[in-house]
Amino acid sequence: MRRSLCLVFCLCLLWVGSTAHAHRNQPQSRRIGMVIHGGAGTILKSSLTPEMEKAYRDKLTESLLAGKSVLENHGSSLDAVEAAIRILEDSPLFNAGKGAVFTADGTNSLDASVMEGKSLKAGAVAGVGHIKNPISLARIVMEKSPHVLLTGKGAETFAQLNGVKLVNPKYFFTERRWEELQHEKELEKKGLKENMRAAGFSSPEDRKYGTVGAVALDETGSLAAGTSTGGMTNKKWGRIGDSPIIGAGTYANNQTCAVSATGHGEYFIRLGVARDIAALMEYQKLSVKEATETVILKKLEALGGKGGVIAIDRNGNIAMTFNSEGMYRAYLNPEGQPVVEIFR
């Protein structure tokens, strides 16, 4: 009897041990997460027709689901960010890629950046005018060059060397953006622009900062962030905003969070907004929500800047904080379903 009991006990130990070993070697399920934005600014319900609002909501949903599909199929957070942003770059609704605004010279000048939180690798391009999807070129810069930021003709030469086909600048032309440029030039010609601002009225570039961006957390616990923009209507002298600046418009670190910003770039550069949010989480142990609110609602507001950020931390907690009237944004809720929001 005693021998039988010992045999049973040994068999139980073997079964428990083998089960534990098998469990340790199985991939552990993690919560995936994703947030995207299509720009912040004075976005009022009264300024959007039902048809336009639906168009924005549909495109944001499409972008978010593209990223979600990547994550659900065991893709990386970087893959998801790129997939989501490419959808927005290909739409004329947003100020990035196809929908980019015009410079004072009547051209389109595009900027983008990506960063992965695991390695802290980053890539960016600025001032390109022949690249259909700048976010993808930014990733190529990160993965196939020793540099972080390439600009203008140099960036496009690098693109060609890496098999990226250049597009005719006419690809970026949209009547809506061209009319916005003419309106800006007319205000400038009449000397009304500064007077309008002094009186509290907004000009087109004040009404909407149409940068697009995405942040994601994949099943391995890795974070990534990306941002893409056409800049500001009627911009001059090769002006570059925060979108291609790592630490200002884009940042990702697996120890803290991933951030993509949208707003008046000069203020975001001066504050180092994206990196500041991560630093507050790292050094002061703030939550992602507390960190974004500190930077956007206190620091940015105090400086006079307008805009917002999306962010996700290493545990899948998200924040979508802005001090403007609205921000095009979408995220996956805890059940993995898309939620789209536009107004405050």
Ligand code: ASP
Contents of the next structure:
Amino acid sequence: MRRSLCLVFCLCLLWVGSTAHAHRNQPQSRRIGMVIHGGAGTILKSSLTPEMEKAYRDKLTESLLAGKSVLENHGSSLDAVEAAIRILEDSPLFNAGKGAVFTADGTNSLDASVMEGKSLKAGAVAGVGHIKNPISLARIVMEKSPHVLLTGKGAETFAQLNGVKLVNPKYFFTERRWEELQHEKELEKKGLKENMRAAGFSSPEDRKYGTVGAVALDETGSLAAGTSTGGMTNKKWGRIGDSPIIGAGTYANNQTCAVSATGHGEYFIRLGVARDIAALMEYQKLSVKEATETVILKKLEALGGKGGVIAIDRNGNIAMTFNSEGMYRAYLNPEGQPVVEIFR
Ligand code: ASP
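Alternative state: the form predicted together with aspartic acid (ASP), after the form predicted on its own:
To see the whole picture, the full complex is given below, headed by that same chain.
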């Protein structure tokens, strides 16, 4: 009896020793993570046909899986963010790239930004009208220029110098966005919006956004964030929102988190939403969930702004927080499977 007990004990020791050895020899595998959004706003189940809902879900899944495949093939979080956002920019469903909303002048004026959490490098473009994938141009600004934010014609000259072809603005025409502009103009003409605002309401149209964004954590523990948008329907006077503003619509820092925002940009700029979330984590040691809830559900709400953020921290914990009726969003669950959500 004693001998067989001894034998079992020795075998156990051998097994523990060999697995410990095996673990030491394995490259330390980290958890990858990714979250994307397709805009926040008045998205009610009743306002989406089953076909439309399926189209949104399918496109969000395709985008997330494109990012996942980059991460699984040892790509960087920046590559994953760019790959995911390009797919959303190429779809007419979202207010970015192909599906961008119209300005008051009947043109499309696109904004985008990216940030890398390891180097704190960032790049952005604003007010461009001939760029198919503004997220990629933002990345080129980050990697090939000494600047962070380029605008309008200058940004497009820089694009051409770096081999990016300009597209005919007709590329961005979609019937749906054109109709939205006409509707906005009608409301404006009737003075309806002003009356509603004076009475303390905002019209549902005020809350129809559709910006896209992505945040990711790669196997090296590096974070990245990106955001791309057409801005807000009927925007005037060269208005630029939060999406290309580092610290407002986009932020990434490996010490804390990566954030991409969507919503009424003016409020996000005034609160410095994305950087504020990272700062709460850095200085007050809040979790990513607590930090996003403090900024969106308390500060943004108190100021009267609507919208939301997606965020991921350096351990792969995620947050998707919004104070609007809905936010198109998708994330990889702990098993690495895509989960798409739209409503509250
Ligand atoms: N934040 C964007 C802007 O204000 C709009 C949006 O998120 O849909 O330009």
